[in-house]
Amino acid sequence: MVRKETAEGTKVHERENRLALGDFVERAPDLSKEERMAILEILGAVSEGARDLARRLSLGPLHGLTGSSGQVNVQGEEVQAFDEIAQEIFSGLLGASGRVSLLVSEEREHPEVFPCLSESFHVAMDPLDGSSNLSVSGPVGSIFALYRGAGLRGEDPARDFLESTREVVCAAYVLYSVSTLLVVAFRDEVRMYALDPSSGHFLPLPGPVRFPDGGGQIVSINTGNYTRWEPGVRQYVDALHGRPAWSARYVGALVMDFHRNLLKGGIYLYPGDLPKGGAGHPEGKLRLLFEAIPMAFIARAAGGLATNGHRPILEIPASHIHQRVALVVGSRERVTEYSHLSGSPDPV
């Protein structure tokens, strides 16, 4: 009898901790009624796009769509077939929402300008993160950041977008893996939703989501670039080898690596790499507006930290819509430890 009551109590507790997306938006701080409506419509477009993309990804191998498209994007990177599919899906839905005035994407050199209602936001997105993993049926994701903007004020959409990046209102990512998960963050809270294939709805999971106590022991970094890192990064990795309890886990898709560390505890690092026999990325390789900032915003809302090794990510001024940065993000304990072991400034 005691076991039954305990089980029932646990179920009730879980139900109470599940917060529908609309309710989550409704209780987000420092938003007007019209802004809440706009954000809910934008997240609705993201949800619809994620549902469509998840279905297409599951059929990709049957249609031969898991490889390269033979094109190169504005980043100088090989475009996978699904990169362009994801771009078209989300661009079409976000534009049709009437709530996005400017859209910046990894796959487009310039911002897209949309007609919109009086209350709208600027959105930056990576429509398909880690797309090279698709050739081996690996996990991939989509990343979004909503910035409070004033629409198109001049003749330079890129400048208008950059002026809005001082204020992130909401960030989200979608993970396409064994299940399709939508993770949404406002200033001080993170919630998670799972796609129910039978209904097509994203249903709330228990929350809120926070980095676990103690910080975790997972380190996610591509050690193949070891010889090209700055001395402080190598110093940090060398110090880890003297510790009895740590696990190296790296998939090569930011969404998947970050998500695992968010749930289990740990740190993700993508430092700059110095040139060696060719062009490198000493400033870092990830993009500030649609990769680093949204993940830093989510990490902060979940009790974590994010830095480029010199200053907090959320304090870095944006000077270009495709600006690159180094990224160190994870639990507060692990990022603080990184700063101490690498000789970097305090991340807070």
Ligand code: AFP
Contents of the next structure:
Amino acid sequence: MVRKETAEGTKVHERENRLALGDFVERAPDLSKEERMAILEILGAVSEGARDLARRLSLGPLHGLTGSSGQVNVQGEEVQAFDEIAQEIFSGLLGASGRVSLLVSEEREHPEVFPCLSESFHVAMDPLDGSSNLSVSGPVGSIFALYRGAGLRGEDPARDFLESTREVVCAAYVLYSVSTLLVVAFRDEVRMYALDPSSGHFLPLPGPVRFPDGGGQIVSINTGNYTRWEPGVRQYVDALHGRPAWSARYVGALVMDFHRNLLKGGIYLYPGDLPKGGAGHPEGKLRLLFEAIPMAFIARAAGGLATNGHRPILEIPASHIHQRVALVVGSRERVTEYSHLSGSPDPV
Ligand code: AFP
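Switch from the form predicted alone to the form predicted together with this ligand and print that structure.
Following is the full complex, with the preceding chain placed first.
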């Protein structure tokens, strides 16, 4: 009898831990009713796009679509065929939602402007993160940040967008891997959803998601750039070798590396690296508005931290929609340790 009650109690507890997306949006803090409706519709567009993209990605090798499109994007990077497919999918759905007034994307030089009838947000996205992994059927992702903005006010959409970037209200990413996961964050809570391919629905997984106690032991950084890092970063990586327990893991797709470290505990770093033979990213490789800020927002809501090595990511003013930044993000313990070992200011 006691055993039965315990088992049932566990089941009820598990059910309560699974929060449907609509309920999660409903209880998010500091939002008006109209804003909640707008966010739900935007997340609906993201879910629909993710479902479509996941299906197309799984067929990519059969259709010969896992390579380059032969073009170079605004960042000067080779565009993969799927970068453009993902851009078209998400831009089409977000624009049609009537809830996105300005859309900034890694794949477009200028913001897209959409007509909106009611409450709307500015959205920044990386439609397909880690796309160079596709040629080896590796994991990729999509990243989104929703900023509270007033839409197009003047004649310069980029300036209107930048003015809104101090106020993130929601961030999300999709991981396309063994399963397709949607991770959504509001100010102080993160929830996770898995795509059920048979129904096409994203179903809630137990939550909320938090970095594990102790902060974990995983460090994700491309050590191929070691000789080109600032001395503080090299000092940090050198110091790790004296630590009793740590593991190096690096997939080369921010969404995958961040997601693993969120669940298992750890830290992801992409510091600036000095140019060598014309290549290099002295200011960092990742983009502030659609990579660093959404991941920093999600990390903070899960109990973690994010810095560029000098100041918290969420306090960096954006001066360009494609601005690059160094990124150090992960559990509170690991990011604080990074700051101490590299001689950087405290990350909070
Ligand atoms: P791609 O989308 O061009 O594959 O870049 C992915 C990415 O922006 C980020 O997702 C990775 O963490 C990082 O670049 C990997 O960069 P390196 O290959 O220079 O380590």
